[in-house]
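Next up: a single chain in structure tokens, the form predicted on its own.
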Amino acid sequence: MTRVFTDTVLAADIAEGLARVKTLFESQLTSPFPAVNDLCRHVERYRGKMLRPTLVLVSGLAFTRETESLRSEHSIIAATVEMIHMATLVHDDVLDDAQVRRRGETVNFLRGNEAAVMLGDYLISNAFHLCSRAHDPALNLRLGEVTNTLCEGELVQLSRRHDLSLDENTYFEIVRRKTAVLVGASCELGAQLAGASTEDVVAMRQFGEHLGVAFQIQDDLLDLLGDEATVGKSILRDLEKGKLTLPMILHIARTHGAPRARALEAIEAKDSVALRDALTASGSIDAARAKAVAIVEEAKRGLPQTQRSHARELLLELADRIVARDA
């Protein structure tokens, strides 16, 4: 269901919070070396939807009273999760040999893999330096745990490339680890910093993780079906790199004989046209899309009641946008 968000006061609070995030992000990545600054300024272009910092702020506002403001720690954590996310994008582009990100050239394409790997590491180290300014070791510990999980997810995915036996459960575990946990932590920590109950903090984490899984399914569909100009980044990288995504897994599981054989041949030959035709004919693309929608609906059902109803409405709207986007 499409929602129209009209709370101008809440919108202003979010805009102000995101402006603080941008300032923290840029000041943290300021270096005395022009070469480092050039790379950092380039990667700032990767900030697109700002989903994760927005979720930190909205989740925080959801559990504050109308007359209360967010804590300074909300902005710090919002900037931290975005910096961690940016690091994963830089590293992902290296793993995928991607040339385009946010309709511009990737760091690895411009400067090579060595510079891109080091920049990703630099972003991670700066993220935890920034997080320490919140003066709460528990926040560092939680985001350290999340970052470890992100890396585990990527390593498991790497180990299962070109594996035509990859099953749906393993796919979802990879997606949960490499994408969803950071989205979940964004909602969790936003609510926690606002003083939400333990039960509500857990519910917010689960809400965010569901959104993260749905987000990745939609990303996988856009990689297979979208065009580069609209999506704004290199496409067909999953097929090129031998990564089975949900529509492929569903097709292999639900078909037999010639239809299954044609899809397997298309995957091995990296023939995107034949693969799209096969997945469309079997209904696997529609089934993957329906799965993403169902996960978003489950997320919305589990969203707890909050102090500010308009903030809760915005969280529901953000959930709907996850599967409606084309970029």
Second form
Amino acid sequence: MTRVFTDTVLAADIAEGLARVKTLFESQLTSPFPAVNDLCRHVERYRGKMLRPTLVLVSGLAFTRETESLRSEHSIIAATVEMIHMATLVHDDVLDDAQVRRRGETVNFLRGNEAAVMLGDYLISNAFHLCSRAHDPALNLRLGEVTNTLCEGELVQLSRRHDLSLDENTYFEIVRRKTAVLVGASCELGAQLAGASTEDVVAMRQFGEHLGVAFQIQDDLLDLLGDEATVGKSILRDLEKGKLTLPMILHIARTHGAPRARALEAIEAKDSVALRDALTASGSIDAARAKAVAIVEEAKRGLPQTQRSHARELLLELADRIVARDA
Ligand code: FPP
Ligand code: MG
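Could you switch over to the form predicted together with farnesyl diphosphate (FPP), since the one displayed so far is the form predicted on its own?
Let's see the whole complex now, leading with the same chain.
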């Protein structure tokens, strides 16, 4: 990453937008019941990178004249996509039996699966309630499509756990659905609300979806190679839960004989040390990383020209950060 982000006006616009998102998020999740409120306050600690709301805001700013501001709908959609994301994380941690998220305890670890399932439901219900406050049914419809797709991705993934024949195309289909569509919709809706042309809105969705796929590949690499303290969440969940990820799929497809057998044994025995060794030796870790980088490059090439060039530069920088991150 060589670019340095120096546009102070844009930085102030984004900081202001994110502050509005935080306020909306907290006011939407306020209940008179401490049993509900305590869990909502706990889950707010999960807010980390704020990637999705940032993409809504920056995509919006990219198609807004310097003299104009973002619309109130931008803040609503930015807070909504973050709330959808939180709901999926709370449910995902139940599915993955995860104990740590954003350096804190998961809801399922702290309060059990029943509370976590209900909290995820509460978050998703509130996300659509919040979205309705924009009084634009098309936004609810679009985000409803996104959450349908996201659940389909998870259900397909669930049906293919422990399936060593999972191929690269199916992996990408799962990842596109479970992760990329929400990131794509964040860019798409940010641009659309700012009045971008249909062509640019489609290009922004594609840009976001590419980022989402690269994000998940990097996430899967961190699950296999990272350490819990740095990543800040439970690792080796994919291996534990029988989820085949890109380096494993590439290794199985590209190697033969002993190296292939060693990796298959390691996956079945959930032996992370042996698996890392086998995938590193075959170059499959590097190959997966290279794919993520290539997808980010494709995203950057497809990014349309925008009103505000500094916002476009920031989108390019955010794209690079997706594959450079270690948490
Ligand atoms: C992260 O996977 C998980 C997702 C991106 C999607 C999870 C979605 C669901 C569980 C469906 C719930 C849907 C709604 C609408 C509430 P990961 O385990 O690879 O990521 P991690 O490393 O962050 O845990
Ligand atoms: Mg998980």
